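A single chain comes next, written as structure tokens; it is the form predicted alone.
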Amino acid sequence: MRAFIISTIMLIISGSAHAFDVEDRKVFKGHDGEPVLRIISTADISYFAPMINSFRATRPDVTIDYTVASSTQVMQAIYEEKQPFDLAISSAMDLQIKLANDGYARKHTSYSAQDLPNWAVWNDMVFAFTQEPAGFVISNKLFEGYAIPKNRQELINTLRQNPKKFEGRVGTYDIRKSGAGYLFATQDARASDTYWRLTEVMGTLDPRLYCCASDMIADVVDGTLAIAYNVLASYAEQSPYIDAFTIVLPSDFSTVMLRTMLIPSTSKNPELATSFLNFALSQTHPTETSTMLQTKSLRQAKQSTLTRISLGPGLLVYLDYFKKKHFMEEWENAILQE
């Protein structure tokens, strides 16, 4: 679970505050202490320390100041307050996309990228080097009994059938929120009317609403959660605690995210934001049929069910004000049921 620190937290970074919200910091100290590379970043520390820790034993000398936010908080401070990061990397591709477009990255020709497949890089300023699906977090004790369902209608079903066993136990994205929330909201409901029946049924069953995935899996391993929706597989297979719940990548169809950086035009080191970029590429492998650093649960998945969200202009469609805005208001009705 990420170690928070109070939102409203005022951070000094490069002698500049900021006001948008951290939820954990780590400073990598090199062996001189300089030069400093400042990430920003939705994964937490413990999800990315491996790639930070093998960068560094290329660059002993590098100090890498990791500041871990939300996807929508990373976005406020490339976007809004233009703080000096040297990259950025998210789970929300539509928003890491928005900042490319809207002339906040920074052009790369990264010779790591040229074994990337074309659905991996967008405009040589987006670059996708992870897949991770979304999918269901089911407790084991909370099911006992149960059939595990495998896909959205008989999750559906089983809620409809037994709602005072899963009142207040049902958890999924607060997409008001969670930015990745939000594309997966988008992006299952482009795919299917199911999304959108589940969320009714999921909304007459009080549910729990979190900003991330981490803690949706704590509270599966607590006890507090039966199910949590469209939780990434990948933070649940690193969880110490797997034996107590079971990861379901949906048979209908299970949205599969990259994550992704990028080098934010506010970036004061951006020699060294490539040499980090260049060599997490150069760590992934990818062609078209083996794919980047994959989580399990992908690798065993029937690849006719996996629905990769794509990486490109088409993502900025759900950012637009005015469908944005009915989106949310179709999903508070639903999900927010009285």
Second form
Amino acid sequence: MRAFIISTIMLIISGSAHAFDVEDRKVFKGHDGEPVLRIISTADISYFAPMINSFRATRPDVTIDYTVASSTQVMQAIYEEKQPFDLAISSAMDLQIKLANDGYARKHTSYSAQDLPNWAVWNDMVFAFTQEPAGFVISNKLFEGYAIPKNRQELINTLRQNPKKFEGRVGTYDIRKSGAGYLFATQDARASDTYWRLTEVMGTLDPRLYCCASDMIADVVDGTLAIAYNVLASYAEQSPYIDAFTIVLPSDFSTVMLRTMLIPSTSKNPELATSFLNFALSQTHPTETSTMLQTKSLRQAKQSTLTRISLGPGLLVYLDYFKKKHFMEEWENAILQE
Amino acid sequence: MRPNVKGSIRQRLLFMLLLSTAAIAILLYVVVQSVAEQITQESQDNILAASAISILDSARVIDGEISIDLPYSSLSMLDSVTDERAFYAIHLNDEFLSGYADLPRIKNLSDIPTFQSSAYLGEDIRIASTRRSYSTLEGQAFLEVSVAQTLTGLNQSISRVSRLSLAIGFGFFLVSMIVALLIAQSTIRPLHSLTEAVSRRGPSDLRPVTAPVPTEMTPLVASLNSLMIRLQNSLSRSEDFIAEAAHRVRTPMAIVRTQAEVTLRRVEKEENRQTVREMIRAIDESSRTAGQLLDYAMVSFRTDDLAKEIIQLDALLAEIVDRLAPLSELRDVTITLNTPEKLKIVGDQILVQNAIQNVLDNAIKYSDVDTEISILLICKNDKANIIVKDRGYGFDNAEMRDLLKRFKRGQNAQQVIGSGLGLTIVDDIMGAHGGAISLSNNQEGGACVHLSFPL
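Next, report the structure of the form predicted together with the partner chain; the form predicted alone has already been given.
All chains and molecules follow, beginning with the one already shown.
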């Protein structure tokens, strides 16, 4: 069992197995330094700080120790190292479900259930507090003179017709490195065959592969990329250089990811974690107007084209050793065309 | 006398019925519960089996190696209704391939899915396992797939079913309770109607019970009837005996009286005459008693089988006054008969005549010489009322109620010849006709007897 899990984890993560990699860390000091709420999250500090600060306004005594790590490192920290975090926040829905399914999350039933839609809770353990669609981020400068593609088919046509123009200027997640990228890729592949055709077309254009959405956005802004595929619109919207690009949620279908929270079973302060969890849910869910649930691009998109990834054991399928190996091979065959 | 009560048929019946329905209700609950649990379990098993088979179906041998392409639905179907944790394990022979390596394995697998309840990661789970044979590079090998899920949905369904079957059991019990009450009620209804029929009867009604009764009550009614017949026989025997005795006494008594009168004429010595007179008086009293006893027996006999003739009361009264004229004239008593209305009643003419005659006879007997007796016949309160007033001693207030009893005479009437049966006979006749007699005293003195007959 252990050997297998480690091998699975090893596939997802790159780096050492004995200590997870911290990308960033910030301690929000409370009055007395006690109690301490330890959060491990995939979200940047700047993205989540407003939520933390509103919580501290109601509980000034609490110190919040906020650690940023990649989704695979969050998994590593809790699944393998059993680090005593009080709250795990991740955009990798499949890994969050795996944590909960395998008994690494506490049940939490004291939330006000009437405020939560069914899709936002799984097994009273995993709670979604954002909806983040993935879309195209298109450089305005490099697409001058070209029609902005509205869906995957149009994008395929545009790329096919102008191989010279887009050679080396398309970017997407390296799903071997990015949990979110793998999640989007598998969900896209499940939804439509167009995904594979698009991947193959991108493969012919010497694509650039990224670990993180922010790098892709940065490369679109500085003109390295003409188009980035499967970028979280929520990140792109927050970019200060939003004028440099256009965000398109494909009109054939757009995959919507849910950012979720869970209280790890290793938590040393579950009551405090519970109150933070309830606070976060009460900030986002009841009115359905929170920007975390209803981003600008989500509001503008046609509702029927949005495919929300559902929380549930189905997500475990793509974590299966064979399934994953198979999918990676297929993806590599498509994207890495020498 | 209060009956010696022990237990109640109705309660016993009710108790037995409720006991049995409670037992059936509990049985119903248990059966519904266990059947529903089995069905729920089976439907969960079917989903698990479908999941395991879909994984097996996705397995292929490529270049002699097993490749498994887990279908998305194989795990997502487990979670489609309720949130369930799902686990799976894939083995090739004993080599672990993928999934959860420490998921409990079911022994003695066959090609059809096998199920087992177990615990994993601190939760109760249900496992379905199945296997299929593949030829790989190393030869034939069994690919074994186990799929498991937690029991949240199952437990929810079972508790829903539990509530439902509890409601069914309880509802059944309630309905049966009402039915049991009705059954108990209807079972003892014949007993009630028999009781009513017997207690509705008049005091001298000793006819057998003829109303239909259920078979179970036939012995009771038969013995009741035979008791009545025996009672009737013994009553009529004693009445016959009294009448016979009175009859036998009366005739010699008449002879003795005649002889005494003859003797009285012959005897000259005053003290002897007095003795003979007292003798005659005693003989009169005895023969009157004998006469009344005969009357009483006659009344008893006739009231048992009452005739239904139309009686013209005013004519009857006139006839009786006529007949008693010699007696009243003897005492210088005037009888005034006032019949403003012509009233008819239905009854036994001889008995009614006897009753009125008795009352008038008394009135004449107890009236002072040279007084008046008034008789009034009026219709009042839908009844024919005969009111007889005299100017005699009247009734003693303290004794009034007892005077209707047999052989009871007023204290102030000892010197008048009488048997103490007259008013008793009147009362019996009135009772037999559904009428009543009431006694009172006039304000200006004297007795007032009030007979009322239903019209």
